[in-house]
Amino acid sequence: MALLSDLINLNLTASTPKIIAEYIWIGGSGMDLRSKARTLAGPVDDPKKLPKWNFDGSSTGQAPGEDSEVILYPQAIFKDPFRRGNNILVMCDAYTPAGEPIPTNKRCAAAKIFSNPEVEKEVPWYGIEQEYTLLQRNTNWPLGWPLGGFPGPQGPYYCGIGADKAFGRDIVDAHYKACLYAGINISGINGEVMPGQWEFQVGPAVGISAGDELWVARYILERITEIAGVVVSFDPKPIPGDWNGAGAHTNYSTKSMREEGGYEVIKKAIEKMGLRHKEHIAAYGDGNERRLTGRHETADINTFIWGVANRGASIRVGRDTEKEGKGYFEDRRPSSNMDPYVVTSMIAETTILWNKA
């Protein structure tokens, strides 16, 4: 009798020409991701081609149960690392059987704004270094952290190796390469300063793709953390007190700001960002008053201020970005259970489209 991995693991290519397709789409929480999959005739590699497809929205929180058709549209295609071969992962937003975007989508309007000629002229570049915690399934308490108790204090965990301070680098080490395999441009990982919290970083993406992306990262390390037996937590403040909560920083440029003379623009698009500050922090993310106090490499949430190199600043921006009079900057503030799609449209249009007059 084979395995169960063994039938896991088949290979589908040798026997049909079909492939399995799994929608994956953000359900009525906002965070909560749901999929499932369909058997299609054949590869595909444009979601123009893929079908639509609905759910019950009933059972999401997404629509009423005497109305509860919602319909997926395919959105972009990624490789599956879990069934590989010809497989996909496909990232799809929700919508009425009328055609109307639902409240939950965000992907919409997001698409809009980075569709305009003038956001499309400035090609925006975002890079998202998302945090998250790693829990112990039946206690949600950190994974390595004694039972109900404390590890030492913070200081070895932030980059490190070892048996004491790093856990759940299996996870994360199989996440940074199911993504590449998915052809997420994730550009990086790294164990965070709290023990038993990392990082992964994705991008430069352009535009609407920087959302994609993330999602279906986050898509593959909830994946993962399910075969693992571990739980994922994008809490922005996970353990109350002397501890640093985790964020989603959000690098970006447009191509004024990289072109020479950028950094004037760089201050002028930071100018915009700070008169819009209460708009942004009220769209970055549940819970961040729990984690922008003014400690722990943030600033205090009611507070908007930006600096050179400094880390506990709104929005920082790097001694090689002064130095060159070009570049990017960097947003700290949204929350690591920010929606990317929202995040980096409304960036786009507070420095691109917004007329502070």
Given for the second form:
Amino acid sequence: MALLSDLINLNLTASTPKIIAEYIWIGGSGMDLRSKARTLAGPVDDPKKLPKWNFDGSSTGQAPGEDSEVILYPQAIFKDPFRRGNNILVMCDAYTPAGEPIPTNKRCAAAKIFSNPEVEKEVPWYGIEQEYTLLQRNTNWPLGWPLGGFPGPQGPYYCGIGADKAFGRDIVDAHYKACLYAGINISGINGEVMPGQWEFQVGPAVGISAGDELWVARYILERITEIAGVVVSFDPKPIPGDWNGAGAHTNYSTKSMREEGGYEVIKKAIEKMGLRHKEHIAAYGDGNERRLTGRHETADINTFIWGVANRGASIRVGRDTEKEGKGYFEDRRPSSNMDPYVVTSMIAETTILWNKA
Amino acid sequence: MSLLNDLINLNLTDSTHKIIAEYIWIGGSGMDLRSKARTLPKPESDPKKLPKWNYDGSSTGQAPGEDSEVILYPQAIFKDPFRRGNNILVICDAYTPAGEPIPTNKRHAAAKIFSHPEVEKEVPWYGIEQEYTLLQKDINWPLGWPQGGFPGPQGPYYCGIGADKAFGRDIVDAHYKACLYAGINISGINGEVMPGQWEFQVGPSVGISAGDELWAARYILERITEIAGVVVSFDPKPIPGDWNGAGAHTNYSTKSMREEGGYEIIKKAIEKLGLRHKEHIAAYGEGNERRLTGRHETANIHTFKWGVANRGASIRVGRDTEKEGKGYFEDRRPASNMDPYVVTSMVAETTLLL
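Given the form predicted alone above, I would also like to look at the protein as it appears in the form predicted together with the partner chain.
Following is the full complex, with the preceding chain placed first.
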């Protein structure tokens, strides 16, 4: 019989001008990704030219059964690494039929902040370090860990190699290439301190695209783990005890910070962040209190401290930035399950739009 | 030794003009698909130019042993995604040697309705949403479900991703591309509410071709699950209890409905469908009473109601159609095992001819 992969890998460009567009949205929990596909008459590269669509919101906890249509607005296009050819992935956000963003739509408010003239002229850059844990299907125990037991203590695993130290690299490497193929600004990967935990970085991305790119990178990652028969977790503290948690450190700079005298602008920005510590923490991900303990390279959740090269701080400034007098800073507080639309726009809002008075 | 796949994937266009035609027909149960292949001297794209054929009807419950020849009339051609090259799939319907449609041939009567002048001029469009369930071979338990147990309750699976939420995507994606390759008007796919259940949509197709395309798509799907070692079920309620059933919602519009003032036409058509609710339900698939309970996004089988954006209705009209005053409506009653020739022609007959 023909192989399943012969069919999955059919290159349709010779048979038809039609393409397949996979519309992606965030579901009712704020972390569950959903998608479905439709055929379009020909290739499209401008999201504004894609048709709006709708989905059954009563099946995702986003609408009641008697009035279930939720509308999808296409916002960003990426190449589909699974179907390849001219097929695309489309990142969408969700609206009521009347045109209002539904409550779980965090992109709409973020886009408003990013199109504020004060923010736009500062060209905010983001680099997000997404950590995640791979779990064995059916047992939900980390990949590579013995059933009913634990691996040796942390130490050998950070950036480690070898069958006894690195678990799941095929997923990580497939994801890296798939994201580059898709057009996502993926800047690197590394094995993390806890075995079975990995990290990829997306950026520098400007404004709203940071959120779009990170969500699509998460989508591609979960599609790849689906193929591998492994479960991906974005929980900030998947294993209690002497095992690192998972974060989404967010690196940030504005035009002023990147220019001469930028270091002073950075210090003022960090001061504002400190004054809004509680508000930020509340929006930086559920369950973060299990991760931000003051141990395992975190700052305690109730404390705001910043420092140069300090991984135990809430905000860390790199030595290069201090030396050159300009650069960027790293907010280490967001957890791995944060919403990048919320975090990136909140940092811009606090540092550029918010006044202490 | 060469691999089996090297041979299966041989591209014969360089060696010979001959092509392989797979003739497909519906068997005695009305849901079992059958097919066999023959060599033809050269490529062919017009079904009228293909030779009629015959098969042993006594082996499919469609003829007695002493008079077993059933004649196959080619009706539609699609490109063969399995053999590729110039090879084709041929959708046929079945006749006695005397030229009468055999009892299980539902296409013949449908084609008559679609060639009626009153129907032809309204250019009826259909979009069919075919749901189906994938089952593990040998135990017939849904794909991805633990043996002897159940997955977590419905919620995470609709359009879901991840190894704990989506079971069998490789089959679904292979099917999507294979149908596009074949020339079927497949318009989309999505994961369904029950884990292991999926949906594809075919359309918009005009008249009789809606049935031809859906049957060809079902054929390709079952050939793909055969490759994957998985069983496909079109049962409308494969697992009793708090698990969604499987339907074949049929979207429908006529020229008048698609033009200015169409919404009034739609409302009149829905009214006519309501008056024939019992007749339609009887033709909308076996076992539908296990699915149409009034729960799980269905309307109760004894009740006819329609509504805008209402997934608990028998017939649903989309918000766009209401807003623009024209469009189409969705008959949510047909079961996944319905015969599209019967359903599409009956909807046309009730709304246009009666």
